[in-house]
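Single chain ahead, by itself, as structure tokens, in the form predicted alone.
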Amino acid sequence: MDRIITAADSSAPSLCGAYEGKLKIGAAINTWHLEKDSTAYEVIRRHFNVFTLENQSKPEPVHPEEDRWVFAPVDRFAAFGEETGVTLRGHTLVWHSQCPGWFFRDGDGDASAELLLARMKEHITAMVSRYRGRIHTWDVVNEVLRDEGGLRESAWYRISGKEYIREAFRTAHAADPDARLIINDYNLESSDAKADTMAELVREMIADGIPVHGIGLQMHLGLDTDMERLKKNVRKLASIREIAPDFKLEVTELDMSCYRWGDEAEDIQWDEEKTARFTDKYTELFRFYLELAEEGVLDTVVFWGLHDGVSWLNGFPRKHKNYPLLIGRDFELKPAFFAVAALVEQ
């Protein structure tokens, strides 16, 4: 029987070694991940490069009432990149879900938009100027669009319509001249109206001299995802580089669910047919990448969890256990990993 390697084991490559000089390698973390002592820690050191709060700075958490902020979650993420010279992004600034109900309210009724832009912009303000020089990167705004292509109908856009977005932009980059500026969203890669909508949205902006300088592509996956899709529809996104050559493209969520969406089957058991596809697809996307990386458009690919037993897919949207990413549950490192390492060696 083959023995059992683990992502602390010191004669497994490290990821982000691997990929160094081609892409900066990342995970989702929580505070609760950086006691030095953990296995969570050596491997977190040893693999990854940069990093996201998973939920720790998101708005609720954070400003959970008008008159009260909780930073010492993120005043420990930064911390932490201070220490070890890593580099840290911000999620997320402005988004529909984890935002406290008071934004969006003036007594008994909606705020107007003047109020609510004055809120957000002070919550932007005090999050980037806060961490200026040590957060590198911030998703802006967060999934901003329909499934179906336009701009959702959250209660940002049924306020101040679309005017928050550019606004959110303009703020931020007021806090940190120096931060990259990101707008994130899932699907992208899968649905064409979503990639079309925010290929038209990202292009006015940047025509209009709004500070956007990338889109951040979550890639929650499948092991059925149709890669030519994925393909045709991230390179639509990149040719926004012909009109702002420094623009980029960041993967900034990736997983990839063992599961169909909306499919309700028993938990699933993990086979060698399963290993394969797994594993055959984790390899043609990150060879992708790597031709994005060469052309210049894509330089993190950051994955949504440390391994599987944390994974957000575990219990959602059904009861069952996951397996989304290259480091198992008891820090087990599956074939797709040594597959993904030594593609950059080939």
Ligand code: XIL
Contents of the next structure:
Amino acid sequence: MDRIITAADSSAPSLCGAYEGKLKIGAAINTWHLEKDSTAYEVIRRHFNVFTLENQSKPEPVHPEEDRWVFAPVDRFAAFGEETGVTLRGHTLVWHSQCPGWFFRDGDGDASAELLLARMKEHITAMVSRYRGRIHTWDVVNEVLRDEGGLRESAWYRISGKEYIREAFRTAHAADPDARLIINDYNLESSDAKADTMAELVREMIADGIPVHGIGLQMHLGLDTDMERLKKNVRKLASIREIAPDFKLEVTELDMSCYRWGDEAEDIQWDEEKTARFTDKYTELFRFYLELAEEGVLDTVVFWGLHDGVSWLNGFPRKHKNYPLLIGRDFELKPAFFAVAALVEQ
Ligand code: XIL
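Please supply the corresponding structure for the form predicted together with this ligand (the preceding block corresponds to the form predicted alone).
Up next: the whole complex, starting with the chain shown before.
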């Protein structure tokens, strides 16, 4: 049997090294992966040059009560960035999920639009200015669209209308004029209606001078993702460059589940046929990313997790073992890893 090559092995190609000058390659991590002398840390340093905190910079952990802030993990993340010179992404400032309830309340009732927007601005200003120059990119708003197109009817929207989105970008830009500001969402590749709404919303904001610099494509994909539709929808969003030459797309949360949403099947057994499909799909995907990179519209691809064993997809939407990343549970490098690296190896 072939020797298994792990991500910590010095004989393996470095993924971000292979893509140097074409795309930055990243991973979502947690600060406990930053313990020096651990395999996780070695893998982080070897294969990735852009990072997102998986949970620790979201409003719920950072700002659990109106007058209580928990900055320590994000400070740790920022220090890691300063030590190593990698790119850091801030995730996320405004989201309907993992946002503490106090934002939306005033005594026993709902907060007014004015109060909610004031709290939002305070939160954004505190985060973005504290990490100014150290966190380079922010997912300013996350998942503000409905799956079937249109704006999501979240508590943010219900209370303040669509104005919170624009105000969030203006506030972040005032706190760090050099930060890249992103509007991030999922299923933009698979829902035509959602991609249409996103294209329209961002075009309008740019036309009105709102500092939105790019769209974050989460890209939580599946083995069954329709690649033609994906390319068509991503191209639709990329075409925003026509009105803003510096406009960018980023892939922010890439993974590839072997389950379908809403599919109640038993635990899937991984087999050779799945390995082949997984490898082909990742290869086609990165070929497409390289085309977009060549055109100057995509420069960053971030995986949502360091390896299969720590992927959120083992627990969401159900508890099932999942295999969504290029690095397996024992840090073994999958055939898809080598295929993706080989696309750019000389
Ligand atoms: C997920 C984390 O991975 C989980 O650990 C947490 O329990 C829930 O959130 N879209 C996003 C991410 O923007 O913040 C989500 O992260 C995954 C979906």
